[in-house]
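Take a look at this single chain, the form predicted alone, given in structure tokens.
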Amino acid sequence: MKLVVGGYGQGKAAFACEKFGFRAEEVVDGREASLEELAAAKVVRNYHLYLRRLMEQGESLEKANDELLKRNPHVILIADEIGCGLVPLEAAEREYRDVVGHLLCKVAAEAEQVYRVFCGIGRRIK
């Protein structure tokens, strides 16, 4: 598995598919997608969105993570940084910032190779 995460609006879907060889048609919306096309994606976009989607289910985000990436190993995750910047003042929102952030830290150790970009320009800090 790969990660690859930035900043809002930073080119990180781009850099990926040029970074790895896939079109922009290949990468799927975790906003969006079921469990089982995140399953079978070779790129999932928006990682952060589809745990947020779960958390407001009251679903384990651990259990999840570690089930997508038993069933998709070699899958390319891309998810905004949403740690950075001002603390939100509503407690749903830090909590979900908090979590998600903790969940990428382990993502982030279990990968093979992480990216960060900025400006498009993607540097490989794993």
Second form
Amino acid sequence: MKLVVGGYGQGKAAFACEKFGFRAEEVVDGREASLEELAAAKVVRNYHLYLRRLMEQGESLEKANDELLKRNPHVILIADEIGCGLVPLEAAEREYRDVVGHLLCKVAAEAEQVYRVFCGIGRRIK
Amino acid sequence: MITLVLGGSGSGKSEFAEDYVVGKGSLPRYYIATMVPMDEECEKKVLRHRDMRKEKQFQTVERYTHVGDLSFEEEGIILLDCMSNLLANELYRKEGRNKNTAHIIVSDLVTLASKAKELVIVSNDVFCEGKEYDAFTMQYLDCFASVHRELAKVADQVVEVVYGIPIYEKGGIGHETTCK
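Based on the form predicted alone presented above, generate the structure block for the form predicted together with the partner chain.
Every chain and every other molecule in the complex is listed next, the one we just looked at coming first.
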């Protein structure tokens, strides 16, 4: 599994497609896709929003993440870096950053390769 | 030559960019200030930046839109601070061009760069907040990010400043670790 991270709008999906030879249509959007769709995907964008959905439904992120990686061990996951703003006033928003952030640390630890994209420029950080 | 300098609020990006320009030697130094001073907070910021530049011998040009139309007596090095203000001006001010703005700004900046030995562009990195805003704000962010990506493509150097420390994302020191 590979992980591509970076800020909003930095060109992460375009970078991943170019780097690993996929077409934009092959990228599945975690904002709406089901686990089945993610399990069959080559590239998943907005993985942080998939995790956010699970969190809102009260599901275990760790379990869902483990299951996805078991079924799709070579997937390329793309997620926004989400923790660099002001600490939000709403407790649920604070929890989202922490819980999803920590889960993404675990994903990064397990990934064979991790890239960070800044302004469309990708840098391998692991 | 174009150098793009990005960083968060208070990251030291302006100071880095100024010192970078000064380090280029005795070329004429032009400073394009893009922020419209609208209230006391802005005035304070302007004074702080003027103070920072005092010893650095810049000619200050205040310009809020249409930066491609500027002309200069001598070919020198231009520092534009900050692109995010220029974008807001072009998008929302009466005299701004509010259609196809990202493309126009990049093309203006490339024209500006052709009038100097080097153009250094300072802009704000605001993309790691993890917040979803209303559609109007997201549109602004999309346009903002698109200007950054397009500028990064034409720039010779892209530098991220973290508390005064430059990380070269393209060109300069350390560029060998970036990948296509």
